[in-house]
Structures are given as C-alpha cells and as structure tokens.
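As a starting point, one isolated chain is supplied in structure tokens, in the form predicted alone.
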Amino acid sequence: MASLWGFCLVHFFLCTLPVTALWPQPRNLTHGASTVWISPSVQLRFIDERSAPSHVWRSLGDGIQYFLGGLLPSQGEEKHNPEHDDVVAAFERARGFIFNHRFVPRKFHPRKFAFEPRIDESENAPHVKTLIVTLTSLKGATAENRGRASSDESYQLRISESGIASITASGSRGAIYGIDTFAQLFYAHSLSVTEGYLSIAPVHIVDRPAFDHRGVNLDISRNWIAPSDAIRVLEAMAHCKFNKLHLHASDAQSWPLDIPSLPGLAEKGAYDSSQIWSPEDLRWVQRYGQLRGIEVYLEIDIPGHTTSVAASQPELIASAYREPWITYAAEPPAGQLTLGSADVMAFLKTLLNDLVPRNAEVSSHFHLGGDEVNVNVYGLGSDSSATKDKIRAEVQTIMDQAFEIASKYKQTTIVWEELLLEWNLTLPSNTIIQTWRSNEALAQVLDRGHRVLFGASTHWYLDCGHGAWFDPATPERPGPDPRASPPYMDQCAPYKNWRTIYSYNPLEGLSPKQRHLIAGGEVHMWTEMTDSETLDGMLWPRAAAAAEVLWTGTGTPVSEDTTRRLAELRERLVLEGVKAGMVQMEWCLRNKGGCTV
C-alpha cells in the first residue's frame, strides 16, 4: 500500500506526524504510514561479509544454544567469532523488550482515541519474519568535526512495506544499536498477546553517533551500590546508546572493590563485609557490560580522596582523619596519600598491578583521578618546609609511576582537569583529561592540546540540589559555611531536570580545531545522597538527556517532540523494571499541544 503521507525525511527533528518516538534520536530518518507486524516468532539471519558464512538463528532455541554455547566452536564451524554472540543476544534483548514487556502506548493518547490498527487485519498483513543483520564495511560512516565517532558504531536500518527487515553495521557495537533501534519501533497491542506493530513503514535509518565516549560516571564509594545496581544501570545505558560506564571505585569513605594481592584493602576500608565487589562481581559487570556495546572500566583516584586505605595501611595516608576536615578535604573524612614515601610506592605498584591488567581484558581505558589535591594536607602555608613546587614534583613522580603500569597494559589513562590546569603535570599525550567544573576549564584543556571530556557540574551533575548531607556542630551558631544555615543549600545546586541536562552545549564557542579534540563526555552520580534504593530514580531520566546529546550532537532545543519521545522511553525503562522518574504529567501526554505555553 502506497504510503498515506508520503515520506518524512528527518535530519536531526522528528517530523510532526504520529511516528515512533525513538530515543537517542536518529541521524536521518524517512519513513511512510503503512502498517507492519511482528510475532515472536520472528527469526535472526546473521551476515558477517568480512570473513563468516551467515548463520540463521531462530528464537530461543538456536540462538539462545549458540550464545551460550559459544566460547565452544559448533560441528563444522572452523572458527568462532564472537560477534556472533554479541549480536544473537541483542537479538533476544530485543524480543524481550517487543513481547515480554509489551507496551501500549496508552498514555499518549486521548482516552478511548483508537491509535491501534486493527487486529483482525493483522494474520494476513505484511510480517516482519526475518530480521537480517549484516556486518560489512560501511561508506561514508566517518566522524564529523564535532567529535571523533568510530565508524564502527554506525549503522543503517531499514524495513520495507512488505516486512523485510536489515540492519547493516561495521562491527557489532553498530549492529547492536540498530537493533535496539529496530525494537523501540515496534508496539505491542493491547488485543493480541502475540503481536506486535509499528505504522511507518517503509523506515529507512542511516545514524551514527556525534561523539566517540558517551558515558555514565558512577560512583560506588560513597554509599553503598551492588553489582546487581550497575547491572540495571547498564539494561537502561543500552537502550540510550551510552558505550562507557566509569565506575568511581574507591574514595575517602570507604573502599569496596577487592584487591586479591592487597587483601586489607576492602576488607577493613569497606563499609562493611556484605559491601564488597569480588573480582567476580566486577568481571561479571563488564562482561554485561560488553555484550551491550557498552565499556565498564574503572578510576582509582589518587593522590587524594584515599582516605580509606587507612584502614588498613595508616601509615601510607598523610592528615588521616584531621580536623577540622573541611580544612583538609572537600569531604570528610581529611587524608591523602603520603608524598615522597616509598611505602606508598610500593603499594600503588602492587595495587595497579593487580587490578590494571584484570581491566584490561575488556577496557582500554582506565582513570587515575587526580582531583582536589589538598595542599595544607601536605603542610602549604604552615611552618613545614612545604613549597608547592615540591608537592607538585612529588605528585608528579606518583602519577608518573602509575601511567608507566597503564601503558604496560596498553590502558589510555583519563584524569580530571585538576592534575593539567592546576598542578600543571607532564602528562602522556594520548592521556583524555575530565573537565568537570567549567566549559572555561574544558576550552583551556583545549587549548593544551589534549583530548577531553565534557560534563561540567553546572548542567550534567545528578546529584545536585538536593540538599546538604552535613550538620552544624552547633545548631544554634552556625558557622560560616551557608551549607549550614538554612536553606542548607549544597554546593552545586540548583537541581539539574533533564531539561536543563539536554541543553548543554558544551561546544559553544570552540573552534572547529578544538572540537576535533572532544572525545565526548559523561554525566556523573555521585552518591553521597544516592543509594542502591534511590539510584534509578536519581539517574533515569535524567541520565536518557545525556545520551541523546551524546548521540546526536549538541544544539538541539528542548520541544513537546523532546518531551513525548523521552517520556515514552521512560515507559520502557518502567517495564525493564528501572524505577525512573516522572518526565511529564499524564494529561499532557493524552493531550498533545495542551501543556504548550
């Protein structure tokens, strides 16, 4: 059937007729009005034109058998390739996401509106019974100034009118973004158990994403986030795209990753025995991770913020537990790793070399920290003999030591801005520099020459405003610090709703030569007010606003358009079981164009 509408050509905007709401947004999108089904029984035909044969894997059986059976070549298989496994189990993620989870889009439309094609048209209607994936080289996938996008995360997708469906992609991160994408098409129906639709047909998508490192930066030191928390975090960071999970691993409050060759570590530095990730908790975490295109790795931060190993090693961490600790540290408690010690030397050599190399079975990336370096820790501005030149030479030959143990496993090492712009460091030329602060301190990293990552605490920092997590010592005279005085404001706020997260434009004002140099960037959750309960909420949707300017490219203006997509996205998440946050209220949903102003 000719389409009613015609075809929509989309670059960058969704167009206003009723399509589906894709979250991040595709590159380029055309699309028509004719209805297309799919039934669980829809098949997988995997293509690898680079060196494979093609494979059909039906549902569960076939596919379920070889993924799980995959490190194991099959009879008469010469050689196993795990891209195969990466994209027969986005395959089944996204039958699980069409028929286990079966959304109906109800809320998006005015109450007993009819917005389902018929039922009883659908046994004879075009069926999507074959869902072909090809892994081929792909033209004109490159990156533009903006950012430095691999080719290899792009891909093409396309449907026709008679059910025949494709997705192409240079590797497997591609192909299992376009079948993400291909599942966020289809509805469920509220009459039928078994069927699926979508009512655009044909879609042909070309998208590919505005920055290479798209990330979530999560912090699991400050209170207490299990495996299984990063597990969920990471079902919801795929159906954005986001492709890096940092996970902030230790701090001054507690130490919860174990370390087999430092044992005291996490056993005497966690909060307690039941908050400890085993090597197996962390395996397990990016390996799932891995398998939805998405690179777990990790940050030991140095030489600050170590307070923790105190609890083992006191004698390897300078002002431990001083007071007054706002004197001594951003957050309590007060201490950092002692300067020019042997000891501590030997330990970060010991440390690295342990967890290092387990990181780089699946990471090539790995964060050495480097932020709010206390000077008066160290005796600055006191009677000791402390310059801030003999710090920084100290601190040099710390993170000097650690860089060499990351290149012997071949790790880019990232560190926050501090350790460039404020102790003015000699740093690895390939190393990424975090800028958190200012899109001041992201154009002067620029301006070094270094690559760098975006996620200034004015827009993209989820915990903010939410209050103060300190009291006054004496309520009655609070001191100084409005953080003690009513309102009992925290330090970044105001909070950041996602519409103020989706208009961040980190590149305004920079030079196309300085943009070549923007790696991407992440959002952050700190969890000083966030927990394993609270975590979802905290994050999503929030989080979702990130990935699609991550995605797409930065500029684009918040609309209702914005709104209705992210809030269906929102509905997804719900259905993974993700307790995300309210995006709109319902009525505004069911009435398009009536929450306006």
The other form holds:
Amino acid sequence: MASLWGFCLVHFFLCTLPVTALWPQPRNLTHGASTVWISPSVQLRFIDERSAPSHVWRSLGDGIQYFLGGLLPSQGEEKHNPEHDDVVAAFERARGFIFNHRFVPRKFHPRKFAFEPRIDESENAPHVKTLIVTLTSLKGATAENRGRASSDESYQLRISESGIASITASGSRGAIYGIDTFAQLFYAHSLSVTEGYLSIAPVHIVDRPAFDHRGVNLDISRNWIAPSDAIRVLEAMAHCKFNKLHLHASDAQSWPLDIPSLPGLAEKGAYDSSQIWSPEDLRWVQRYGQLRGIEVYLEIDIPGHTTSVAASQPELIASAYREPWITYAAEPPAGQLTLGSADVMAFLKTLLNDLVPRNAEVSSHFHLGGDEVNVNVYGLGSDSSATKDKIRAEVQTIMDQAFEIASKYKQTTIVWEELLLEWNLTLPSNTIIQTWRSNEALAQVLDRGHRVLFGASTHWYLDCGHGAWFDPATPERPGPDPRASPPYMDQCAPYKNWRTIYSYNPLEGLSPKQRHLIAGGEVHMWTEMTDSETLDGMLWPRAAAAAEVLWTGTGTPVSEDTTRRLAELRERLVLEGVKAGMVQMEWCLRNKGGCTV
Amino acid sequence: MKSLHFLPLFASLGAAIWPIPVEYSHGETVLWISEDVPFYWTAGAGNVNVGSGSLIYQNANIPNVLHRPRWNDDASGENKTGTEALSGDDLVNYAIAQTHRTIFKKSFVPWKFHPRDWDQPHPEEAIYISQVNLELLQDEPEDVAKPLAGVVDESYTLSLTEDGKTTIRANSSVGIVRGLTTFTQLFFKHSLGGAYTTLAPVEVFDAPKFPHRGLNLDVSRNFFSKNDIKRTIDAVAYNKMNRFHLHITDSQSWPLEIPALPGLSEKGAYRPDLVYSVQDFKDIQYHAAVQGVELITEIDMPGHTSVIALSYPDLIAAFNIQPNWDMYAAEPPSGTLKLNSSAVNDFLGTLFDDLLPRISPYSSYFHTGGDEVNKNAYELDDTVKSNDPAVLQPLMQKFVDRNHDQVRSLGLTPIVWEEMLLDWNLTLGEDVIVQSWQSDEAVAQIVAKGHKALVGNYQYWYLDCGKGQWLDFAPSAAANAWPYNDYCAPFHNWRLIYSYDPLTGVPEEHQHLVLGGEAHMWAEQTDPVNLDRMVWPRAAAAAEILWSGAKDAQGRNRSQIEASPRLSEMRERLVAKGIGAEPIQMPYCTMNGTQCQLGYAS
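Switching conditions: you have the form predicted alone, so give me the form predicted together with its partner chain.
After this comes the whole thing, all chains and molecules, with the earlier chain placed first.
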C-alpha cells in the first residue's frame, strides 16, 4: 500500500520489521500500517446465516453472543448448539492466546529498539471490541471460494482501521482457521497486561487451502506416545491449519490401543500396562481434534506390521519373531498375518467392527495400512511371480473383508502405495493411496486414477538423520550393512531440516490434469527413536513447514521472510507448552538481513 | 557371581552402570533400600592402590576418625560466601543428599528392560541394606574441589555384600562422590513404591582413564537460564564428567555481568534480563564444584568478540560488516578485538581483575579462547591495518602473553584453542592446555610440541551438527543449496560419538599429554527448549569414552552391542532426573535383549 511505503521511507527501521508473521501464509493479504488495539473484553458475535432468520440475540456470558437464526438455546443447557462448539472454542483459544500467553516479539527486533506502539489511553483509540463471525451460505461466498470441495475451509478476514473485525466463512472449519489467523495478527504489549495490538490495519485476508488433506502421521506403537502428547500435537497442528491427524495405532513392536472386544491385544501386546490407550483416551483425542477442525483417524496396519498381535494370539501371525529378521521384515520383529486363515478373518472382523464404528463417530477416513508386505514370511519359496500371485490372492481376500467393513460405516479407506503399485490389488475406487517412497509413485497412482496423498521419505520423514538405531552384528565384524559402520547413518539420512521439508514439491513434473486427484499430503513421524520425551522437538517446527506447503501451495522458494515467520510460529508454539526446536538464533532474528549468505 | 565378560548376555536384567567401571562383578540377589538407611563417613585410613588394577588395601584397620550418620537434604550450599573454598566434607555431604534423592525420588520402573510379562521383586520377601559406609583413605589436597588435571584421585571401590552392607572407599572425597553415583545406578523403583537392586553382591573397582572429562556449553548464541545450566551440570556429574566448560561470551551476546565494566552485559546481553549476575555466576560455579565438577569459564578472544562493540565500539575492528560478513568472520556478526591497542589491553586488564578472582575459588583454569581469528578483520583495525601474518603474528604473541601473564598472576592456568599454537605458531607457556577441535592430526601436533591437549574432534564430538543450515540463502543461492546441510553434517549420533578414540594417531610416548576432552554444544540452533535432547544422551557416550577409555579390557574398540542397552538405561535415569534426553532405541529392542542387531544370525 502506498501509505505503508511512505511510512517506510521516513522510518527506515520499521521497514526492517516483519510486516506480518502469519503461518501458514494466507493466499491473499493486503494491509496498511495503522495500530488497532484489542483487550480481554473482546466479544464474539456469531451469526449463522445459513439457518432460518431470527432477531433474538442470545448472550452466553463471557462475551460470546450467538445469533443463530431461529435456534434459540433452551434454558440451562450448557452447550446450546453443539454444531458451533468448535467456533466458540476457537474464539476462546484466540483470546486465551493473546492475553494469557502474552507473546511479546522481542526477539524479532534490534536490541533497545522501541518496536511497540505507544499505549493510547484515549477514548477514541481504535479497539476491536467485537469479532463478528458469519457463516454464510455458499451463494454468498466469493467466486474464489466456490466450486471447491474444501470450500468450507475458506474464509475472509477484515479488520478496519477503526477496529471493526469480521470473519466470513461458509463452514465452521473456515471460521476456525480465520479465528486462528486473527489471533496470529496480534501481539501482547510489554507495558500492559490488558492491551494487545496489531500495527498493520486495515487488514484484508482472503484465504483457502491449496490441498484438502493436510496431515501429520504419528506412530504411537514403536515408542510410547501418551494421549496427552497427542493432545499437545493437536494444539500445535491447529496453529498451522493442519486438518488430519493420522494415528498409526499399531505395529509389530507394540499394540497400545485397547480393543474391548479383544482385550488381550493391548493387555499382552502393549509394552506395559501403563502404555495403553483406552477407548476414552481415543475419544478424548478425537474430540479434541474435532474442536480444532482436525480429523483424527486411525490406521490399523495389515497384513504386515502386525507382530504385536502374536503376544495374545500367536496362531494369527506367520513367522513371528523369526530370525534373521532382516530376511522377513524391514525391521525387527518379523511377522505378518497368516494367510488363508479363518481365524485371521474372524479376528479382523471382530477388531474392525469394534474400532471402525468408534472411529466413524468423528472421522470419515480409516487407514488399513498395507506397506512393506514381506514375501519370505510365508515360506512359499522365493520372490517368484507364482509366489506373489498366491500371496496377492490371499491378501486381496483379507483386504476385501476390511474394505467391506469400512464401507459399512461409510469410511473412506486409505492404504499405503504398495497395495496398488506392488501387489496390484483391486481396491475400491474411492480408496485414497498414500505414497511414501517417491514422486514417481505419486505419478503412477495418478495414472491408475486413484486419489492420492504425498509425503515422500526423501523430504517429509521427520525421523530421518538421527543415526542408526540398529546395533551391529558382532563387535568384531559389524557386517556389510552401511548402517553398522561410521558414521552409522540410518536408511533415510540426512536429517530433514525445515528447508528441505519446505522445498518439497510433489507436483513437479505432473500434468495439471491429474492434480484434482491429489487429496493432499502428510508429514510422517515414525517413532523408532522418538518418544513422549522428545516428540515435540522432533515434530516442531519442521511439521509446520509441511503445513505451509499444504495450505499455501508448493514451489514457494525459501526466503528470509519464511525463516522469520517460522521462527515466530515457533515462539508461539513454545508459549503453548510445545517444546519446538529452533529455527534461528536470536542474533539473526534481531538483525534482519544479517544472516544471509 | 558373574564377571563383567558375560555382562552383555544379562544386559536386559538391568546391570547398567554408565560409564562402565574398570572392574565390576555382581550376583543376582535382591536387596531393598529404605529411606532411612544410615550413611557413615570415615576419614583417614590407608589408600586404594590404583595402579595394579586389583584391590589392595593398606592400613586396613580403619580408625574411627569421623564416624557419624550424615543426612542433609538441603545441601545446595548457595549461601556460602564467594571466597570460601569447598571442602571434601561439602562434596560428600552434597553427594549423600543427591544419592537419597536419586534413589527415592528420581528413579524409574525398568519395564523397558524386561520382557512384557516380567515379575518385579516381591516386597514381602525384602532384605534391606543395613548401612552405607563411606571411607576416605587418605588426607586430600586443599583444592579437592578445583584441582588441576590429575591432582585428585577419583578412583573408588564399591562393595555391596549379600547381607546388605555397603562400603565405598576412595582416596579423595571426589572418589567417594563417584562411588555414590555408581551406587545409585544399582537401584530401580518398584511400581508399588520402594527401591531395590537385583545385583547383590556387587564389587566394583573404578578409576577414570582421563583426568579431564568435559562438556562445553555455549551460552552466548542463545541464552540459557541458571536452572538450565544447573540441570545440565547435574547430568554431567551423573555421567562422571568432571569439567563443565562455559563458553560464556561470543559475538552474538554478552550475558555475563562484569561490575567493573557494566556496559558489557547492559548493552550486550540479548535482553536486560538475560544476564548472569555476579550471584548467578557464583551459584553456577558452586553447583558444579560441589559435585566434583570444575567449571571452566571461557572468554573467547580476540575473535568472537563483536558484541563488545555495543558498549565499547572503539575496541572492536570490522564490526558487523554486511553483507559480506564471510570475509571477516566464520559467522555473523563479524568483529574482533583490536590487536595493537592499549585501550584493549586496559579493558582486558579490568575485565580479568574483575572476573578471575571470582573464578579462582571454584576453578584452577581460565579459557582465553583464540579460535577462528580472521586476519582480514585486521585490515580494518586502525591499530594494525594489515592482514599480513608476518605483521599480525608478533602482535598476537604480545596479546596472548599479556593475557596469560595476568591469568597466572591471578592464580589460574590458561587454556587456549588449538589455532593459537598451530595456526599462529605462538610460543605458549608449558602450563597452557591447548584445546583441539579440528582434527586428530591437530592433537598429535599439539602433544608433539610438548603441550597438554584436550580432544573433541568436531567430526565426532560436536553436538550441534546435522540439524541443517541456519543461515538464510539469497534467492539466487537457495536453489543450489538443497538439501540445506550445515558445515558439519551429518548429525553425530551416539554411535559415532562413541566410536571416537581420543588417542587416535597419538604416539604412545605422548599419550600422557592427552588430558582428556570435551563434547561441544554450540548453540546456534539450541536454546533452553531443546537443550536437553541435543545434549543427552549423546554427551554420555563421550563421557564413557573419557572415563572408561575407547578400548575395553581386551584392547578392542568398545562394543555398541554391550553399550546400547546400558546407554538406554542411562537415558531413562536422566529422564527420571528431569532431563529430556532422547531415546536411542525402541523399548522392543531393550525388552528382548539384543534383538535389534543388523545381520543377526540365529
């Protein structure tokens, strides 16, 4: 804006400050340079134009008003309209963030520089007194918003120079994201506990996601990840506009998920009786995600990655704990569901009929795994086409039953790429294929006409680069495996620093015609070397780099502005109690332009 | 009794002392320990014969010079006055309190080291440890808490009989402290409460391979609170390291209060509240010393001093040159103390006179830095105006001579980075310890010149490496920079750190000059939030190499197969102590013995 540039020429220092520090970057942002204040008494006025009109305001206390066309809450009900719980919760979080965490961005300004606006106690200092959130029908939405499956995630945000603030969205998820953006626009003031401010009014943001499916895959089997850890993950995810948390809920090493109809699974398969997710834990996490616009969905990985089932039902698992494991599995212990077994079919039926309906209460997706199926496990001979044909037919039978149960509960299934690309299974046409090995896999899935998720291990595996966790074969002869020799690297080294993650462009080389089949992507947190204690630091802020690719789009070069915005998000996450890793040292943040090569 | 040689087979039973003692044997009897177990402390007997590697006690008739139960849960001692030296008594007293805290309050249930359906010992059959006797066998030097390398004998013996009598004997209070640390590692928490060991009877003889075993923490590039530092020192001590090197100033910030030069921290700290006050600094030094850890303060000079320009601009040349900072420094901001300036000399005189007397109650060393001095910067130095080594070298010699003379006059021994000796070819006093970081060859060169050396090759023992480049790229450079690795990638996992032998390439006749080494935590990408997992348990791998040596009793490189479950257990002990250390393996790998081996053949 012209006025901003004029301001900059006069006040050189201000031009070195971050203009905004939103993460992820909105699609379209214009702003000025005026200061607008906000205080804890800010109210939410919530209007759902999609309901039949009514002219009654309803105050729910603590500054929240509903204007719910005709849907008057009845006396004494605590949650008057559960449909809008998530929007109200988002507003409470925003207000809590601004005034409880009180983020003062000292680290981002030169030493001794007075970066804050002077406290203005006059009556007419512009204040945001009310945030008006309007859910409008698609008819009223902007042309840009129309015609997308994800249109309920789009929003518009306006804050005028006089402090009038409004968010318009066509669905509550858009409203939630708009409210989080709203919160990110404000800073706490170091000299006032009751005043927050922004210095870039007027603000106008038109925003929508580039991809529908924006996820984090969290492995809760290989190491203990507590439900309370997942809660913290969701809190951080909400700040990055992620909308899917994929819980890789079982694997060969442990079975942490309590399945009431198969109690032995967790009783014997969890690492310890203290390491179990009860149905209530799962529900808590899923509901917590729901209030943040995040769908928490489960993966039960079959037929491989199932050895922990053998702890309770050994007959279901072929080659359980067989050595040398390296012949039978990608990592120890070996073991896969037995093929052609009525017991296995009955087991899966019980398992899925217990778990899938619970998942379906909050999620429309269920993940059935299918990665890294090992041919040698079944002792059917070498890796010949005849062997594979036989295995394929049996795996198809197992998966067909699983798809059928999932479909009964109206779940869209997701499977790993191997089931399609390696095993050529016949999959339901709406099944989403999750690729992980390469961009080529992505192109192949698209050629087969399936919807697809990206998240290649070369860029989006957060576990990589921490070194091998395997011990060598013997002290004297470590063996030929490179992981047993210095520098003891793991198979997907190097460490994926946030720039590597940010520069991942899965769309490179794809025909635009195929892009509509790309549902989105996930960043992966496998937990061979990560547990409760270090989860935050392994996930954040790197997962946030993936979040911006998923929300704002691929192919944006990394610039210093990216660094500074991510560093600011990191500070916000730390205030939320998330032990995020670092982006850049304080000197660089305080001296813009000083750490560039 | 099982001897140490068979330990790997029983690793999953939890016999994990880290670092591994010289000699260690144990049985399988369960003993419990109660919170009111008496500790007795006796001084003035014979001595432990360290040299033979077996236990020979002289003057075995121990007189009861001092014989008293000692119990003091509040032994922080931070109210001691600044000049009061710590005594051996202080160390033992503090260690007893810590032992109690560790066993009864900061312990863990070891389910990760047993198969899924394991049984814990049954409390109803409990035999309790009756007493813990601590026996100091010799008079000890006055500076027991701040010794020069090799002065204090840290060896100890530990004996736990099957009927519950514990005896720790040592030639110094520090040895007693180390023995008590080992003692705590025999115990686990029971899920129903209480603490037990499954290893009685136990016999340990232990002594360190190297006298200088340290961690270097950079608190300038990012600020760490007093509590962050104290927590790190606790972990250092728990790994039997005995040096904590505080790289306390650098170009980016000056967090140390210097009353005689108040502007340094007032203007040079990142924020006015991110400062170590005189009292904070004393508390930190005390906290280290009382655990037998000597805190070594480094004021890096003449490079890495850019921040001084914020308060004393006339002292610094080439201050924050942009954008071509890389002509003048290894990382931004550039800036170096002028090399031929009486004002700089006066400044340093004042600085040392203020700071060093506050260090000498707690340490015998002072580190004057000297790494990465950029010669181009002196072209912009109005007292030099040259980058010619022939001009600069004599000036550097004078600069370092002045500094070291003052360090000595204040009773301390200087430490410098290797460049001062190897790149600048300075003549250094025989007392000076030279800290190497660039290569094994550098270590060999230092000792060949007759100097004492510290190791810590950056390709093995730099804990910051592998997290990716933190510098931003100009748009034109960004595309070619993928995958944005840093200068010392890859990440140095514990195995790489553990595979480093401080004596590599050092001829036998010079090996006595290798005093030990340090693992380095540079803080470009580390702050209080991620400190613990950046340092631990990887620094523990270095700690074992320094305490136990890189070779086992048979002269082979130490086995990762044997070390890995023990390090996993140390990690759990650190987490129980409130240190957010990283896991190195899945529980699956440690619950089932060594089944996570590559190429394992059944």
